[in-house]
Structure formats: structure tokens, C-alpha cells
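Below sits a lone chain in C-alpha cells, taken as the form predicted alone.
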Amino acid sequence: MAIIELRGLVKRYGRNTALDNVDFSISPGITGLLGPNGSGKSTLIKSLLGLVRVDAGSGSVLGEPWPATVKAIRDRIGYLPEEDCFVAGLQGVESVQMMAELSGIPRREALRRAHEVLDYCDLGQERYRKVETYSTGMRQKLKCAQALVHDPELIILDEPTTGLDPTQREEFLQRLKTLAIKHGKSIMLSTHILHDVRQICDHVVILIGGRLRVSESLEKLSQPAKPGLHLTVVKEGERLIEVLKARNFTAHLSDDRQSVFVEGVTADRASELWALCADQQIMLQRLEPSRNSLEQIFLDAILEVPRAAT
């Protein structure tokens, strides 16, 4: 059952149409909301949360009618905005405690939860520093703690890995995966970083120019039009092509001369290809099933859908 189901969503800013008749649906799990800057991702999120008023559209969120009960819905959602949202002068722990209290949690329990969730988000003694002294990475951790402190059913994150170094980003993504798998949270991850979506998402939604272009499971999107195996060699790609064709395989060499695509071959023949390369003394680095590129799917979506009228 979908946890978000919106139909006919329209939002205009003057003559600019930010959301153009969007039908939006996500199921439990982790959904990646993809789109270039200006595609309408943040407007969609803010509309969902009732932070901006839409011109048209209706639906349900977490089983509640939307937008009629948007205030009650918002209490069940954790939101990490793209922009910073801190009160200057507060310590990190005080900032998270305040968010818990605003959610209706008693003061003492709010403080306990604040410490608990800050531990989970890996913000150590820095929690006692003033928030305005935080680095970008520390601010992202703090915003995550603020989004989680009231134990929401649905977590919405708007560009949460912006400004994080590679190690911090991987740790953050694994934290989200743990929330989904071990704690049963549903997550919507809005980003323009395709790597983040590939890492943890179950479902992909692509928004281009205010219009919904793709809504599909990542597994299905990754299925290639032509099944086969990709072989990456250290060198001698041309010789591998000759060896494969001599044995009636249909094979193609990539432009970099190091990647060979063997068409129509499934993974159960991988050991045969490994043995063939070893017998011919061709150094094989990697062998993997053919998959569609999320990058290419994203680029195709951009090329196929013009921007909404302005």
C-alpha cells in the first residue's frame, strides 16, 4: 500500500509552473526523488508538508486525507530541509530537544531522546557547542537528529548529503539504510546525486521541469534491454573478442578497449568465461551482469521532457 498518493498536483509561482499536474506515489521503503536543480523537488516536498499551498491536487499521506489533514500528517513526518534551520545561541543538544518539545514530547523525555538520537547520528561532544560554530557535516548530522527525535513514520530528506565528504556521505547513507531495514522507517531521499540513489534506494522517481518522468523500482530500471555479461580486462580486449567469437559468442568491445560485452549470456556461465580467460592468459579484472545505467536513464529523462511552460 502506498504511503504517499497524490494526484493532479499543480503549483504555480506567478507565470512559472513549478509542478505541472504531477501524480506522485511511493511505497514503504526508500525512495529516491531525482531531478536537476529547479526541477520541482523541493516544491513537491514543501507542498506535501503543507509549507506551500498548491493550486490543485489531492490524495493521501500515511493513510490520512491530504491536504485536508496536513497538520496532523506533518506530526508523523521527520523533515530534513536543504536550508539550515537553527536558532542561534543554542547548543546542538538544546536545538534537538527544542524540536522534540515542539512535537509534544515532555521536556525531560525530550532531553533524553535528544541525547539518544545525537548518539545515533554520531554527534559526540560537539552537541554542547553552539550550533552557529558547526561545520557543514556537523550541521547535516544535527538536522538529521532533529528530523528523527520524535520517532516519525516517514522521513523526508532534501539534499541531505550536500557538503559531506565521501566518508561522511557513506556513513550517512548506511544510517538511512539501517533506519529502513531495522527500524521499519519509510524514507524519501531528494537528491541530484545518482550515487546516493544507487546505494540505498528501492524505488526511483525522476522529476524534470515540474513533470513526473519516471516512477519505477530501481531493480526494474536496472534490467537491461539486452541480457549479457560485462568483462573488464587489464589489456588485450581485442584478443578476447577474437577468442569469444571463435567460440560462437556474440561480443562487443567498448571504446576504452578494456570492457567487453558478451550478449545473451546469463550469470550461470560466468565460471566458463573466467576459465576461458585463464586458459588464454587474459587478465580479467571484473565480470558482472549487464545493467542499465541510472545516469543514462536520468539523461534520457532530461532530453525527452521539455521544461514546464513559464
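Positions refer to the first chain, counted from 1. Quick caveat, the model's predicted, so the values are computed rather than measured. In this text, rigid core is short for the largest set of C-alphas that superpose within 1.5 Å between two forms. First, how it differs from the form predicted in complex with its partner chain.
- The two forms, fitted on the rigid core, differ between the two forms by 2 Å or more at the CA of Q258.
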Given for the second form:
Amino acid sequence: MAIIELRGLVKRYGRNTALDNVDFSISPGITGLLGPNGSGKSTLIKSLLGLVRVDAGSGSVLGEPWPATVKAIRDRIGYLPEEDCFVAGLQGVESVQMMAELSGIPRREALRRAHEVLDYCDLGQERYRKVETYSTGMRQKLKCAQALVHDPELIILDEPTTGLDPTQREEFLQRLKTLAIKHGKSIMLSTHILHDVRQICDHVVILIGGRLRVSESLEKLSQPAKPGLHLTVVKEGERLIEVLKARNFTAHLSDDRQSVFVEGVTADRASELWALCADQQIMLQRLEPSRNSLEQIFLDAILEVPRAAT
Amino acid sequence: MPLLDLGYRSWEGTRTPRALRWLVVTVTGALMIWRGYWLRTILALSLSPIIFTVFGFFFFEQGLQDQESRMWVSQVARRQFGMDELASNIEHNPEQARHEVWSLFLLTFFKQSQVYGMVIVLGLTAPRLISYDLRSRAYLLYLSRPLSPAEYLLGKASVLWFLLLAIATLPALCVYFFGVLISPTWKVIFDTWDLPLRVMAATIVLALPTSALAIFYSSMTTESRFAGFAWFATWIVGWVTYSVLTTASAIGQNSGEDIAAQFHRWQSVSPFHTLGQVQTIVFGANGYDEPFWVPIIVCSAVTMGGFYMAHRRIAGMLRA
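Having seen the form predicted alone, the form predicted in complex with its partner chain:
The complete assembly is shown below, putting the previous chain first.
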């Protein structure tokens, strides 16, 4: 069952159409929401949360009719906004507790959960400092704790890894993966960092100019139109191509000239190629099936190019 | 290394009713205000005028048995409030004058002292209530929970109502019950049962327009000092304008009644005098021919306009 199913979503700001008849459906798991600046990602998220009133559209979120019951939906969603936002004057733990209470958790339990979630989000004793003294990374962790404290079924994260150092970013992504796999949370990750999407997402939605351009599982998107294998060798690329052509393979240097691409060959013939390289004394460094890169998928979506094999 | 690491824990308890979540905004706001030492001191100081009301109640009840106290209260009514009829009533039939005297003391407490207290306390607390949230974009955090902009404003306004309750309503009710306790007979409850209700009504009259105005100013800027400046300027400029206009109009008037009419003619330009007039009506002491609906309309318009504009501003921020 889809956790988000929207039909005919339209949102206009004056003459500017931010979302133009968007239809999409998202299954449980981690979904990456991609799009260039101004493509309507934040408007889509705000529409989902009922923070902006849409001009048209209907559907359901977590099985609740949308937008009729946005308040009930908000109780079941954890939202990490892109903006640097905090309640000035409160300590970190107090602000997480307040968010839990706003989501209906009784006061004492809210405090207990605030501490647990801050531990989970790796915010230590800084939780007793006023939030306006926090660094950007700390604020991201705090916002994450605020999004998780009421145990939401759907977590919407808008640029969540901004301001985190590489180690913290890696830990953060692992945490999201754990939440999705171990705790059954559905996550919508809006980001510009394609690496993050590639690392943890199951599903990708690409918005361009307020229109839905792609909504597909990452696995499916990554499959090239034509199968093939990439063989990376040390210095002997040209010789490998000759050897392969002599054996009736179609081979050429890949676009980035870093590997040899063998067309029309699936992974079950990898051992054959492996043995061939061994016979010809060619040092094979890497052998991998051809996949569409997320960068290429994204660029194709922007340029409206049909997806092709790389 | 933590001694105990629960990791992520699911939660399946019963949630509090959605309709009451705005109370969290109120409680958090009130707790934050309560942390300020200076504000606590000012709150305590703003309670001090209640001593005069307590003395008034005490001397009046004492006057039922003691001629000297009775004369003192009647002199206050005559000299301070210019109410000869009431003064005569106090001297000759104090039991009958009780309701009017208690009303007068409570009205004075509200009208003369608590409005000043309210201006100072709200002037120190209200400007940052929403402007800080606008500056730090905290409204996004609040409104991503099951709160509408109207409930958010209700929660913020309730912080101000809580403060007004603390500096005006509770002391007034305490004084009323003090009066009941020191009066010689329990019959006093039947004579004055409406006064607690009038205190509540006077609180509403005080709280609604003032909080709407304060919330409006606070929501219009991300700089709380501008909101604070606008708040104090409204009261001071209103007062000065009223004084200048009434003085200018009163020149050349012959009778006392004509002069009094000029004083009432311009009261709508001063929030202080408009509020005072509505409170006078609430305590049943409106002795002038001035149409009573003018200040009521002014207060209602400020209340509705203030909250409407603040709501528009908050809802508009979400579209940005």
C-alpha cells in the first residue's frame, strides 16, 4: 500500500505555478526527492504537511484523506525543515520535549523520549545549552531529534545533511537506514546530494519546474536500456578492446575513458571475461555491471532526454 | 560511552487531545518568561497597588461598626471620586452602599493601577513572543505539528492572558474574598455575588484588545525592540493626544457638565481611557450620557483587527 498517493496537485503563487498537476505515489521505504532549485520540492513538502493551501489536488497520506485531515496526518509525520529554525530561549532538550508535547505525548513521557532521541541523534551534554548557541551541525541533530521524538510513521527530511561533517553525515545516513529497515519508518529525503540518495534510497522522485519528471524505484532507474559490463584494467584498455573484438564482443572505451564497456553482456558471463583476461595476461582491476548513474538520470530528467545505457 | 543506550524506541501511548495542544505553546511561553528575574520582580511590584484596595475594603467593613472609619471612607468617596450621593449613603446606610463601594474599589484597582501594570508587563514580554519566532523561523516547527496559525496565536495570546490573570484577576478576586471574610455577616455574598463575575468580565475587557494589539505588533517585525517601541508609543501618544484635545476643547466651556462632555468626547483616541470607560461600564459605574457602545466598538475592532492581521502575517510566512 502506498504511503503517499497524490493526484492532480496544483499550487500557484500568483501567476507562478509551483506545482503543476503533480500525480505521484510513494511506497514504504526511503524515497529521494530530487530537483533543481525552484523545482517545487519545498512546496510539495509544505503542501503535504498542509502548511500551504493547494489550489487543486487530492489523495491520501498514511491512509488518511489528504488534504482534509492534515492535522491528523501531521501527528504521524516527523518533519525536518531545511531552514535553520529553533525556539530561541529554550535548551535543546526542552525544545525536543516541547515538540513531543505538541504531537500529543504527555509531558513526563515527552521529557523521557526527548533524552532518548537526543542520545540516538548523538547530541550529548550540549542538550542543556540554549539552542541559539548551537553550531550548524548541532542544530541539524536537534532538528532530527525533534522530527523523531513522537515516533512518526513517515519522516520528511529537507536537506538533512547540510552542516554535518563527513563522519556525522555517514552516521546520519546509517541512522536513517536503521530507522527504515529496523523500525519500519518511511522516509522522504529531499536533497541535492545525489550520493546520499544513491546510498540509502529505494525510490526516486524528480521534480522539474513544478512537474513530476521521474517517479521510479532506484533499482529500476539504474538498469540501463542495454545491458553491459564495465571492465577496468591497468593501462591495457586498447589491447583488451582488440582481444574482445576478436572474440566477437562489442567493446569500446566508456564515455569517461576510465573503463572498457562490453555491450550486450550480462553479469552471468563475467567469469568468461575474467578467464579471457587471465589468458591474455591483462590485469583486471574492476568488473561491474553497467548501471545508469544517478547524476545522468538527474541530468536527463532536467534535459528531458530519454534514459539510455552508459 | 553511555551506561544505557536504548537506541530508538517506538511509542504507542495515548496522545493528548489535538484541540488542547495550543496549551503547550502557552506553558512553554509562560515558563520562559518566568525565568527572567527582572520580569518576576516587575510582576511582584505590579501587585503592590492591591494594598490600597485591601485597605479600602477593610475600612469600609470596619466602618459598619466604627463611625470614624465610616467617615474616612465617605470622605474618600466624596473627595477622591466626587461621588456625594455615595458618600452620604456610606454615612447613613452603609449596608446598602456596600455593593457600590466594593465595585468602586475594584474598578479603581483595574482602571487606575492595573492598566499601568499591564502596559509595563506586556510591553516587556509581548514584543518578543512572535517576533523571536519569526526571526528564528520557529513558527515552522510549531506549525508542522497539529497546530493551525490560529491555535498558534491562541497559545501565544494565552501567555499574555496568564500574566494579566496573575496581575489583575487573581488579586481582585482575592480582595473580594478577603472582603467576604472580614464582613460581619455571610449575607454579603448575596449582596455582592456579581462582583467576581464583573472582575472576570473586566479581565476579558482588559485582556482581549491589549493582547490583540501586542500580538499584532509582535507579528509585524522580526525586531522585538520595534514592537516594544510601537506598544509604548501607542499608549503614550494616545494619552498625550487625549490630554491635548480635551484641554483645548474644554477651554471656553462654562459648565462642569460641558467640560466633562469634552473629556468623554475624545477618549477613543486614547487606549487607556477607552479601556477605562469599558471597565466602568462593566462595573456598572457609567454615570455619563456618552453612548456606551463607542468604546466597546473600538475595543472589539482592535481585538478583531489585531488578531486578523497577526493571523495573516503568520499564514503568509508559510508561503514565503
